[in-house]
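In the form predicted on its own, a lone chain appears below as C-alpha coordinates.
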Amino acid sequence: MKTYIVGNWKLNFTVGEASIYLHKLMKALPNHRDMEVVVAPSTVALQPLSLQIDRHKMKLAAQNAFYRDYGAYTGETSFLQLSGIVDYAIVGHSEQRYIFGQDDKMIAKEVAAAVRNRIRPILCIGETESERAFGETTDVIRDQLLGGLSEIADDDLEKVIIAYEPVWAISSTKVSKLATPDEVAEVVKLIRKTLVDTYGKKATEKVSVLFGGSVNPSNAGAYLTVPGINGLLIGGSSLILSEFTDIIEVAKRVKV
(Lines of atoms letter the chains of each structure in order from A and count residues from 1; the text may use other names and numbers.)
(Lines give C-alpha, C1' and ligand atoms only; values in the text may rest on other atoms or scores of the structure.)
Protein backbone atom coordinates (compact mmCIF):
# COMPACT_ATOMS: atom_id res chain seq x y z
CA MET A 1 0.00 0.00 0.00
CA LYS A 2 1.07 3.56 -0.64
CA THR A 3 2.29 5.89 2.07
CA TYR A 4 0.33 9.15 2.17
CA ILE A 5 1.79 12.44 3.37
CA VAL A 6 -0.96 15.05 3.37
CA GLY A 7 -0.37 18.71 4.20
CA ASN A 8 -3.41 20.67 5.37
CA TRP A 9 -2.67 24.37 4.89
CA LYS A 10 -5.92 25.42 6.59
CA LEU A 11 -6.63 29.18 6.38
CA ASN A 12 -3.06 30.18 5.48
CA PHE A 13 -1.31 31.64 2.41
CA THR A 14 -2.75 34.03 -0.13
CA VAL A 15 -3.02 32.65 -3.67
CA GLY A 16 0.31 34.24 -4.52
CA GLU A 17 2.01 32.90 -1.41
CA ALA A 18 0.58 29.45 -2.05
CA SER A 19 1.94 29.50 -5.60
CA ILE A 20 5.43 30.46 -4.45
CA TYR A 21 5.42 27.83 -1.71
CA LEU A 22 4.20 25.13 -4.11
CA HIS A 23 6.95 26.04 -6.57
CA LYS A 24 9.61 25.66 -3.87
CA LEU A 25 8.06 22.41 -2.67
CA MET A 26 8.05 20.88 -6.13
CA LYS A 27 11.71 21.81 -6.63
CA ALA A 28 12.59 20.15 -3.32
CA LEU A 29 10.74 16.89 -3.95
CA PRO A 30 11.93 13.99 -6.09
CA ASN A 31 9.40 11.55 -7.51
CA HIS A 32 8.35 8.92 -4.98
CA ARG A 33 6.97 5.79 -6.56
CA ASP A 34 5.33 4.33 -3.45
CA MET A 35 4.45 7.60 -1.74
CA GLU A 36 1.64 10.06 -2.42
CA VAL A 37 2.36 13.62 -1.34
CA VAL A 38 -0.82 15.71 -1.14
CA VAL A 39 -1.33 19.37 -0.23
CA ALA A 40 -4.65 21.01 0.69
CA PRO A 41 -4.66 24.78 0.03
CA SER A 42 -7.65 27.04 0.60
CA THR A 43 -10.44 26.71 -1.95
CA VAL A 44 -9.62 29.98 -3.73
CA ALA A 45 -6.10 28.71 -4.55
CA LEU A 46 -7.08 25.28 -5.87
CA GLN A 47 -7.81 26.15 -9.48
CA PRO A 48 -4.66 28.23 -10.17
CA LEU A 49 -2.47 25.72 -8.33
CA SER A 50 -3.97 22.89 -10.38
CA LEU A 51 -2.43 24.52 -13.47
CA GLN A 52 0.95 24.78 -11.77
CA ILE A 53 1.32 21.49 -9.94
CA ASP A 54 3.40 18.57 -11.21
CA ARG A 55 1.02 15.68 -10.56
CA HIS A 56 3.87 13.19 -10.82
CA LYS A 57 5.30 14.69 -7.64
CA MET A 58 2.18 15.60 -5.65
CA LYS A 59 -1.58 15.93 -5.76
CA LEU A 60 -4.09 18.53 -4.59
CA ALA A 61 -6.81 18.11 -1.99
CA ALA A 62 -9.74 20.31 -1.05
CA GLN A 63 -10.15 21.16 2.62
CA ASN A 64 -13.93 20.88 2.43
CA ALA A 65 -16.82 20.88 -0.05
CA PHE A 66 -20.61 20.72 -0.12
CA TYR A 67 -22.45 17.48 -0.82
CA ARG A 68 -24.93 18.86 -3.38
CA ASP A 69 -23.62 18.93 -6.95
CA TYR A 70 -25.46 22.16 -7.82
CA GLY A 71 -28.31 24.37 -6.66
CA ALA A 72 -29.19 27.43 -4.60
CA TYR A 73 -26.45 27.14 -1.97
CA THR A 74 -24.80 30.54 -1.79
CA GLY A 75 -21.15 30.48 -0.80
CA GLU A 76 -20.64 26.74 -1.25
CA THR A 77 -18.35 24.79 -3.57
CA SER A 78 -19.43 21.34 -4.74
CA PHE A 79 -17.38 18.22 -5.27
CA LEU A 80 -18.61 18.26 -8.87
CA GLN A 81 -17.01 21.69 -9.34
CA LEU A 82 -13.76 20.38 -7.86
CA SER A 83 -13.69 17.31 -10.08
CA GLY A 84 -10.62 17.47 -12.30
CA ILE A 85 -9.00 20.06 -10.05
CA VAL A 86 -8.33 17.93 -6.97
CA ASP A 87 -7.75 14.23 -6.43
CA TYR A 88 -8.54 14.24 -2.71
CA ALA A 89 -10.76 16.06 -0.24
CA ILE A 90 -10.55 16.34 3.54
CA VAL A 91 -13.97 15.53 4.99
CA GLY A 92 -15.20 15.84 8.56
CA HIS A 93 -12.17 17.63 9.97
CA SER A 94 -12.65 18.43 13.66
CA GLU A 95 -12.65 22.15 12.89
CA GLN A 96 -15.62 21.59 10.58
CA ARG A 97 -17.32 19.44 13.21
CA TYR A 98 -16.77 21.63 16.27
CA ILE A 99 -16.50 25.15 14.85
CA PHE A 100 -18.98 24.94 11.96
CA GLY A 101 -21.32 22.31 13.36
CA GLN A 102 -21.03 19.53 10.81
CA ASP A 103 -22.61 16.30 12.03
CA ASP A 104 -22.13 12.69 10.94
CA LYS A 105 -25.17 12.84 8.66
CA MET A 106 -23.76 15.73 6.63
CA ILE A 107 -20.28 14.25 6.65
CA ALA A 108 -21.65 10.95 5.28
CA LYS A 109 -23.24 12.87 2.41
CA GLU A 110 -19.93 14.61 1.71
CA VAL A 111 -18.06 11.29 1.64
CA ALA A 112 -20.62 9.92 -0.83
CA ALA A 113 -20.46 13.08 -2.95
CA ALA A 114 -16.67 12.88 -3.13
CA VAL A 115 -16.74 9.25 -4.22
CA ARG A 116 -19.52 9.98 -6.72
CA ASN A 117 -17.36 12.67 -8.30
CA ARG A 118 -14.19 10.53 -8.35
CA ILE A 119 -12.46 12.41 -5.57
CA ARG A 120 -10.96 10.36 -2.74
CA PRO A 121 -12.30 11.53 0.62
CA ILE A 122 -10.01 11.66 3.64
CA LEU A 123 -12.49 11.07 6.44
CA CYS A 124 -11.27 12.61 9.71
CA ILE A 125 -12.38 11.13 13.01
CA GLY A 126 -11.23 11.76 16.57
CA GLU A 127 -12.32 12.35 20.13
CA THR A 128 -12.11 15.53 22.20
CA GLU A 129 -10.19 15.83 25.45
CA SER A 130 -13.35 15.58 27.55
CA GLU A 131 -14.63 12.57 25.60
CA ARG A 132 -11.33 10.81 26.20
CA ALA A 133 -11.36 11.75 29.89
CA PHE A 134 -14.84 10.25 30.32
CA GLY A 135 -13.86 7.01 28.59
CA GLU A 136 -15.94 7.69 25.48
CA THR A 137 -13.19 7.27 22.88
CA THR A 138 -14.41 3.89 21.62
CA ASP A 139 -17.99 5.05 21.13
CA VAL A 140 -16.97 8.33 19.48
CA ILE A 141 -14.58 6.64 17.05
CA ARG A 142 -17.09 3.97 16.09
CA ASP A 143 -19.92 6.48 15.66
CA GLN A 144 -17.87 8.90 13.56
CA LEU A 145 -16.33 6.11 11.47
CA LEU A 146 -19.51 4.19 10.67
CA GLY A 147 -21.57 7.38 10.46
CA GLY A 148 -19.19 8.86 7.91
CA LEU A 149 -19.22 5.70 5.80
CA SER A 150 -22.96 5.09 6.01
CA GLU A 151 -23.89 6.36 2.53
CA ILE A 152 -21.34 4.54 0.38
CA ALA A 153 -21.46 1.01 -1.00
CA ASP A 154 -19.14 -1.68 0.34
CA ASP A 155 -17.41 -1.78 -3.05
CA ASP A 156 -16.42 1.88 -2.65
CA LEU A 157 -14.92 1.48 0.80
CA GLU A 158 -11.34 1.21 -0.44
CA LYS A 159 -11.72 4.62 -2.10
CA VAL A 160 -12.00 6.26 1.34
CA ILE A 161 -8.95 7.14 3.44
CA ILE A 162 -9.48 7.31 7.20
CA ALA A 163 -7.53 9.88 9.24
CA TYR A 164 -7.42 9.54 13.01
CA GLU A 165 -6.96 13.02 14.47
CA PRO A 166 -7.49 13.21 18.23
CA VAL A 167 -8.89 16.70 18.77
CA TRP A 168 -6.97 17.09 22.03
CA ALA A 169 -3.63 16.62 20.22
CA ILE A 170 -4.17 18.92 17.23
CA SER A 171 -2.04 22.08 17.09
CA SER A 172 -0.34 21.24 20.36
CA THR A 173 3.24 22.22 21.14
CA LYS A 174 3.20 20.62 24.61
CA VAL A 175 4.70 17.16 24.90
CA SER A 176 2.09 16.28 27.52
CA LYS A 177 -0.66 16.97 24.96
CA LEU A 178 0.84 14.85 22.17
CA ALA A 179 -0.65 11.45 21.46
CA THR A 180 1.85 8.68 22.17
CA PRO A 181 2.43 5.96 19.56
CA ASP A 182 0.81 3.47 21.95
CA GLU A 183 -2.31 5.63 22.24
CA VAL A 184 -2.47 5.94 18.47
CA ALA A 185 -1.95 2.21 18.02
CA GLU A 186 -4.87 1.46 20.33
CA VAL A 187 -7.28 3.61 18.30
CA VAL A 188 -5.97 2.43 14.92
CA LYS A 189 -6.54 -1.15 16.06
CA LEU A 190 -10.10 -0.17 17.02
CA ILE A 191 -10.67 1.48 13.63
CA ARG A 192 -9.49 -1.53 11.69
CA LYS A 193 -11.44 -3.98 13.89
CA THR A 194 -14.60 -1.92 13.48
CA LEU A 195 -14.16 -1.93 9.71
CA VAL A 196 -13.59 -5.68 9.56
CA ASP A 197 -16.50 -6.45 11.91
CA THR A 198 -18.83 -4.26 9.85
CA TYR A 199 -17.72 -4.80 6.26
CA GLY A 200 -15.59 -7.95 6.35
CA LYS A 201 -11.87 -8.45 5.93
CA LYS A 202 -11.79 -8.48 2.13
CA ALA A 203 -13.65 -5.17 1.77
CA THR A 204 -11.41 -3.38 4.26
CA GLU A 205 -7.92 -4.72 3.67
CA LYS A 206 -7.12 -1.96 1.16
CA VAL A 207 -8.40 0.91 3.34
CA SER A 208 -5.60 3.30 4.29
CA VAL A 209 -5.47 4.88 7.75
CA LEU A 210 -3.52 8.08 8.48
CA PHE A 211 -2.63 9.80 11.73
CA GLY A 212 -2.77 13.53 12.34
CA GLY A 213 -2.10 15.43 15.54
CA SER A 214 0.79 17.90 15.85
CA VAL A 215 3.02 15.79 13.60
CA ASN A 216 6.51 17.18 13.12
CA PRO A 217 9.90 15.88 11.88
CA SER A 218 10.81 14.70 15.39
CA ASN A 219 7.80 12.44 15.95
CA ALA A 220 6.80 11.50 12.40
CA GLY A 221 8.92 8.36 12.37
CA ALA A 222 7.38 7.05 15.57
CA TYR A 223 3.84 7.54 14.28
CA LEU A 224 4.66 5.94 10.92
CA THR A 225 5.85 2.77 12.66
CA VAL A 226 2.49 2.28 14.41
CA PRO A 227 0.93 -0.94 13.07
CA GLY A 228 -1.87 -0.21 10.62
CA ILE A 229 -0.78 3.36 9.84
CA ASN A 230 -0.30 4.22 6.16
CA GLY A 231 0.66 7.87 6.42
CA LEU A 232 0.23 11.25 8.06
CA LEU A 233 -2.10 14.26 7.92
CA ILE A 234 -0.01 17.29 8.81
CA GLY A 235 -1.05 20.80 9.80
CA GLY A 236 1.46 23.37 11.02
CA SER A 237 4.59 21.58 9.79
CA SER A 238 3.18 21.43 6.26
CA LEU A 239 3.47 25.24 6.11
CA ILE A 240 7.23 25.19 6.73
CA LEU A 241 9.15 23.91 3.72
CA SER A 242 12.08 22.41 5.64
CA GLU A 243 9.82 20.61 8.13
CA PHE A 244 7.45 19.23 5.50
CA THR A 245 10.27 17.93 3.32
CA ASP A 246 11.99 16.45 6.39
CA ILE A 247 8.79 14.55 7.24
CA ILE A 248 8.62 13.25 3.67
CA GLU A 249 12.21 12.04 3.95
CA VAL A 250 11.43 10.34 7.25
CA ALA A 251 8.47 8.63 5.63
CA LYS A 252 10.61 7.53 2.73
CA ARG A 253 13.08 5.85 5.10
CA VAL A 254 10.45 4.28 7.35
CA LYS A 255 7.78 3.14 4.93
CA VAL A 256 9.18 2.88 1.42
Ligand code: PGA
Second form
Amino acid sequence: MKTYIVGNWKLNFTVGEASIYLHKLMKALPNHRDMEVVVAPSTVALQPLSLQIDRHKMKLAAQNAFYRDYGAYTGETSFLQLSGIVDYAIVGHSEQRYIFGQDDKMIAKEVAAAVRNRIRPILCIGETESERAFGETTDVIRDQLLGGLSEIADDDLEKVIIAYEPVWAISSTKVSKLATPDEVAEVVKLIRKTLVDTYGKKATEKVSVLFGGSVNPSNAGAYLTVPGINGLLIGGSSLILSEFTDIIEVAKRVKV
Ligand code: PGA
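Alongside the form predicted on its own that was just displayed, please also present the structure of the form predicted in complex with this ligand.
Now the full complex is given, and it begins with the chain already shown.
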Protein backbone atom coordinates (compact mmCIF):
# COMPACT_ATOMS: atom_id res chain seq x y z
CA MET A 1 0.00 0.00 0.00
CA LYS A 2 1.13 3.52 -0.76
CA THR A 3 1.63 6.11 1.95
CA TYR A 4 -0.26 9.33 1.26
CA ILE A 5 1.01 12.70 2.38
CA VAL A 6 -1.66 15.24 1.44
CA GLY A 7 -1.35 18.99 2.02
CA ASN A 8 -4.64 20.84 2.35
CA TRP A 9 -3.83 24.49 1.69
CA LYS A 10 -7.39 25.67 2.44
CA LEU A 11 -7.95 29.35 1.54
CA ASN A 12 -4.25 30.31 1.44
CA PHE A 13 -1.70 31.40 -1.20
CA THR A 14 -2.29 33.48 -4.32
CA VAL A 15 -1.78 31.65 -7.63
CA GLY A 16 1.74 33.14 -7.82
CA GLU A 17 2.62 32.06 -4.28
CA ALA A 18 1.25 28.59 -4.94
CA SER A 19 3.37 28.29 -8.08
CA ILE A 20 6.57 29.30 -6.26
CA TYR A 21 5.82 26.85 -3.42
CA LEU A 22 5.20 24.02 -5.90
CA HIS A 23 8.44 24.75 -7.75
CA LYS A 24 10.42 24.56 -4.49
CA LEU A 25 8.55 21.48 -3.27
CA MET A 26 9.24 19.53 -6.46
CA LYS A 27 12.94 20.36 -6.15
CA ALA A 28 13.00 19.23 -2.52
CA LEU A 29 11.04 16.00 -2.93
CA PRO A 30 13.03 12.87 -2.24
CA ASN A 31 12.64 9.72 -4.34
CA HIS A 32 9.56 8.02 -3.01
CA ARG A 33 8.22 5.19 -5.09
CA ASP A 34 5.84 3.99 -2.39
CA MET A 35 4.70 7.43 -1.33
CA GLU A 36 2.09 9.65 -2.96
CA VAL A 37 2.62 13.35 -2.22
CA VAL A 38 -0.45 15.47 -2.99
CA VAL A 39 -1.30 19.14 -2.47
CA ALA A 40 -4.76 20.71 -2.57
CA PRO A 41 -4.53 24.38 -3.64
CA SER A 42 -7.47 26.76 -4.16
CA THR A 43 -9.59 25.98 -7.22
CA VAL A 44 -8.33 29.06 -9.10
CA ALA A 45 -4.73 27.77 -8.93
CA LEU A 46 -5.43 24.20 -10.07
CA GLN A 47 -5.34 24.69 -13.83
CA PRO A 48 -2.06 26.66 -14.02
CA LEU A 49 -0.42 24.37 -11.45
CA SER A 50 -1.50 21.31 -13.45
CA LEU A 51 0.69 22.56 -16.30
CA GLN A 52 3.63 23.08 -13.95
CA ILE A 53 3.47 19.87 -11.96
CA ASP A 54 5.56 16.78 -12.66
CA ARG A 55 3.02 14.02 -12.07
CA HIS A 56 5.76 11.44 -11.62
CA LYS A 57 6.74 13.34 -8.49
CA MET A 58 3.45 14.48 -7.00
CA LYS A 59 -0.24 15.07 -7.67
CA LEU A 60 -2.90 17.75 -7.25
CA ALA A 61 -6.18 17.56 -5.36
CA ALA A 62 -9.21 19.84 -5.42
CA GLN A 63 -10.51 21.00 -2.03
CA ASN A 64 -14.15 20.75 -3.04
CA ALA A 65 -16.35 20.53 -6.13
CA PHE A 66 -20.04 20.31 -7.02
CA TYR A 67 -21.64 17.00 -7.97
CA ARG A 68 -23.51 18.06 -11.13
CA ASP A 69 -21.35 18.02 -14.26
CA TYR A 70 -22.83 21.27 -15.67
CA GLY A 71 -25.96 23.44 -15.48
CA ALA A 72 -27.45 26.47 -13.73
CA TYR A 73 -25.28 26.38 -10.59
CA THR A 74 -23.74 29.83 -10.32
CA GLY A 75 -20.38 29.89 -8.64
CA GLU A 76 -19.73 26.16 -8.71
CA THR A 77 -16.99 24.05 -10.29
CA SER A 78 -17.75 20.48 -11.33
CA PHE A 79 -15.69 17.31 -11.05
CA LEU A 80 -16.09 17.02 -14.82
CA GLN A 81 -14.31 20.36 -15.24
CA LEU A 82 -11.56 19.20 -12.90
CA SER A 83 -10.95 15.87 -14.60
CA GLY A 84 -7.53 15.88 -16.26
CA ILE A 85 -6.47 18.72 -13.95
CA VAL A 86 -6.49 16.92 -10.58
CA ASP A 87 -6.06 13.27 -9.59
CA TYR A 88 -7.71 13.64 -6.17
CA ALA A 89 -10.43 15.70 -4.50
CA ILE A 90 -11.08 16.31 -0.82
CA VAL A 91 -14.78 15.66 -0.24
CA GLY A 92 -16.85 16.42 2.84
CA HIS A 93 -14.19 18.34 4.75
CA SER A 94 -15.55 19.46 8.12
CA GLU A 95 -15.20 23.11 7.07
CA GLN A 96 -17.53 22.37 4.14
CA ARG A 97 -19.89 20.48 6.44
CA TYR A 98 -20.06 23.04 9.25
CA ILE A 99 -19.41 26.41 7.57
CA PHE A 100 -21.09 25.75 4.21
CA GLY A 101 -23.76 23.27 5.27
CA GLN A 102 -22.82 20.18 3.26
CA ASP A 103 -24.64 17.07 4.47
CA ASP A 104 -24.03 13.35 3.96
CA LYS A 105 -26.51 13.23 1.05
CA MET A 106 -24.68 15.93 -0.86
CA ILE A 107 -21.29 14.49 0.07
CA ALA A 108 -22.37 11.05 -1.22
CA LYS A 109 -23.22 12.65 -4.58
CA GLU A 110 -19.83 14.38 -4.63
CA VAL A 111 -18.02 11.08 -3.93
CA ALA A 112 -19.95 9.50 -6.82
CA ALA A 113 -19.27 12.46 -9.14
CA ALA A 114 -15.57 12.26 -8.38
CA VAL A 115 -15.42 8.51 -9.10
CA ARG A 116 -17.50 9.02 -12.29
CA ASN A 117 -14.98 11.59 -13.49
CA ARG A 118 -11.92 9.47 -12.59
CA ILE A 119 -10.88 11.61 -9.64
CA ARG A 120 -10.10 9.80 -6.38
CA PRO A 121 -12.21 11.25 -3.58
CA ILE A 122 -10.66 11.73 -0.14
CA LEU A 123 -13.79 11.41 2.00
CA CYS A 124 -13.34 13.30 5.29
CA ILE A 125 -15.23 12.14 8.35
CA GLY A 126 -14.95 13.06 12.01
CA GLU A 127 -16.85 13.87 15.15
CA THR A 128 -17.13 17.29 16.80
CA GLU A 129 -16.05 17.98 20.37
CA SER A 130 -19.61 17.81 21.71
CA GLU A 131 -20.43 14.64 19.78
CA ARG A 132 -17.40 13.00 21.41
CA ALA A 133 -18.38 14.35 24.84
CA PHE A 134 -21.90 12.91 24.45
CA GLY A 135 -20.54 9.49 23.43
CA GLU A 136 -21.79 9.81 19.86
CA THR A 137 -18.47 9.23 18.08
CA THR A 138 -19.29 5.69 16.90
CA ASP A 139 -22.65 6.70 15.43
CA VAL A 140 -21.27 9.82 13.75
CA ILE A 141 -18.36 7.95 12.18
CA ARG A 142 -20.62 5.15 10.91
CA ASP A 143 -23.21 7.58 9.54
CA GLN A 144 -20.68 9.81 7.78
CA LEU A 145 -18.72 6.84 6.42
CA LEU A 146 -21.62 4.76 5.08
CA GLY A 147 -23.59 7.89 4.15
CA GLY A 148 -20.67 9.25 2.12
CA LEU A 149 -20.21 5.93 0.31
CA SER A 150 -23.91 5.34 -0.34
CA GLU A 151 -23.98 6.52 -3.98
CA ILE A 152 -21.13 4.44 -5.38
CA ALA A 153 -21.09 0.82 -6.55
CA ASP A 154 -19.44 -1.65 -4.15
CA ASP A 155 -16.73 -2.30 -6.74
CA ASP A 156 -15.70 1.36 -6.59
CA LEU A 157 -14.94 1.29 -2.85
CA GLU A 158 -11.21 0.86 -3.45
CA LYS A 159 -11.15 4.15 -5.41
CA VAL A 160 -12.15 6.09 -2.29
CA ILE A 161 -9.66 7.23 0.35
CA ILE A 162 -11.05 7.83 3.84
CA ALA A 163 -9.62 10.61 6.02
CA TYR A 164 -10.40 10.56 9.73
CA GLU A 165 -10.31 14.15 10.94
CA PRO A 166 -11.71 14.72 14.43
CA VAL A 167 -13.15 18.23 14.15
CA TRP A 168 -11.95 19.13 17.66
CA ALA A 169 -8.34 18.37 16.73
CA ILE A 170 -8.20 20.48 13.55
CA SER A 171 -6.03 23.65 13.59
CA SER A 172 -5.23 23.14 17.23
CA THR A 173 -2.47 25.07 18.93
CA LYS A 174 -2.97 23.42 22.33
CA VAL A 175 -1.38 20.04 23.03
CA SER A 176 -4.48 19.13 25.09
CA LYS A 177 -6.55 19.45 21.91
CA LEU A 178 -4.47 16.99 19.90
CA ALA A 179 -5.84 13.51 19.24
CA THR A 180 -3.67 10.88 20.91
CA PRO A 181 -2.48 7.98 18.73
CA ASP A 182 -4.66 5.70 20.91
CA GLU A 183 -7.77 7.79 20.20
CA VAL A 184 -6.94 7.70 16.49
CA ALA A 185 -6.33 3.94 16.61
CA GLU A 186 -9.74 3.34 18.16
CA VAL A 187 -11.60 5.24 15.43
CA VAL A 188 -9.50 3.77 12.61
CA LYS A 189 -10.40 0.33 13.95
CA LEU A 190 -14.07 1.33 13.94
CA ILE A 191 -13.80 2.64 10.35
CA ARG A 192 -12.18 -0.58 9.13
CA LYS A 193 -14.64 -2.78 11.04
CA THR A 194 -17.60 -0.85 9.61
CA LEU A 195 -16.17 -1.32 6.11
CA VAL A 196 -15.51 -5.04 6.67
CA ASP A 197 -19.07 -5.55 7.99
CA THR A 198 -20.52 -3.74 4.97
CA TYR A 199 -18.22 -4.59 2.05
CA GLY A 200 -16.22 -7.59 3.26
CA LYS A 201 -12.61 -8.13 4.29
CA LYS A 202 -11.05 -8.32 0.83
CA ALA A 203 -12.57 -5.05 -0.41
CA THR A 204 -11.67 -3.25 2.82
CA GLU A 205 -7.99 -4.25 2.62
CA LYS A 206 -7.65 -2.10 -0.51
CA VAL A 207 -9.00 1.05 1.19
CA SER A 208 -6.53 3.66 2.43
CA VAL A 209 -7.31 5.51 5.64
CA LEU A 210 -5.57 8.81 6.44
CA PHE A 211 -5.47 10.86 9.62
CA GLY A 212 -5.71 14.64 9.83
CA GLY A 213 -5.84 17.13 12.69
CA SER A 214 -2.91 19.40 13.57
CA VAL A 215 -0.32 17.03 12.14
CA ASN A 216 3.21 18.46 12.26
CA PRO A 217 6.76 17.10 11.89
CA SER A 218 6.96 16.14 15.58
CA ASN A 219 3.73 14.13 15.83
CA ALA A 220 3.60 12.74 12.25
CA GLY A 221 5.61 9.63 13.12
CA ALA A 222 3.30 8.65 15.96
CA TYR A 223 0.17 8.99 13.79
CA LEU A 224 1.76 7.14 10.87
CA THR A 225 2.47 4.13 13.05
CA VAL A 226 -1.14 3.79 14.19
CA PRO A 227 -2.33 0.40 12.90
CA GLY A 228 -4.49 0.74 9.78
CA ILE A 229 -3.27 4.25 8.90
CA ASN A 230 -1.94 4.81 5.37
CA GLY A 231 -1.10 8.49 5.44
CA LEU A 232 -1.80 12.00 6.62
CA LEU A 233 -3.95 14.98 5.63
CA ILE A 234 -2.15 18.12 6.74
CA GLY A 235 -3.49 21.68 6.90
CA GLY A 236 -1.47 24.35 8.72
CA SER A 237 1.86 22.54 8.63
CA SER A 238 1.61 21.99 4.87
CA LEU A 239 1.75 25.75 4.31
CA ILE A 240 5.35 25.86 5.55
CA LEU A 241 7.53 24.12 2.99
CA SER A 242 10.21 22.97 5.45
CA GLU A 243 7.57 21.43 7.75
CA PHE A 244 5.82 19.68 4.88
CA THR A 245 9.09 18.20 3.56
CA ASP A 246 10.06 17.18 7.12
CA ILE A 247 6.76 15.27 7.39
CA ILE A 248 7.52 13.58 4.05
CA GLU A 249 10.94 12.57 5.43
CA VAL A 250 9.33 11.16 8.58
CA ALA A 251 6.90 9.17 6.41
CA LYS A 252 9.76 7.83 4.35
CA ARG A 253 11.50 6.70 7.53
CA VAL A 254 8.56 5.04 9.25
CA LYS A 255 6.57 3.69 6.31
CA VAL A 256 8.70 3.03 3.23
P1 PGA B 1 -4.78 21.14 10.31
O2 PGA B 1 -5.88 20.91 9.16
O3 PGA B 1 -3.61 20.24 9.97
O4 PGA B 1 -4.43 22.59 10.21
O5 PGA B 1 -5.41 20.78 11.59
C6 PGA B 1 -6.20 19.63 8.72
C7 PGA B 1 -7.41 19.70 7.83
O8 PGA B 1 -8.35 20.46 8.14
O9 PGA B 1 -7.48 19.01 6.80
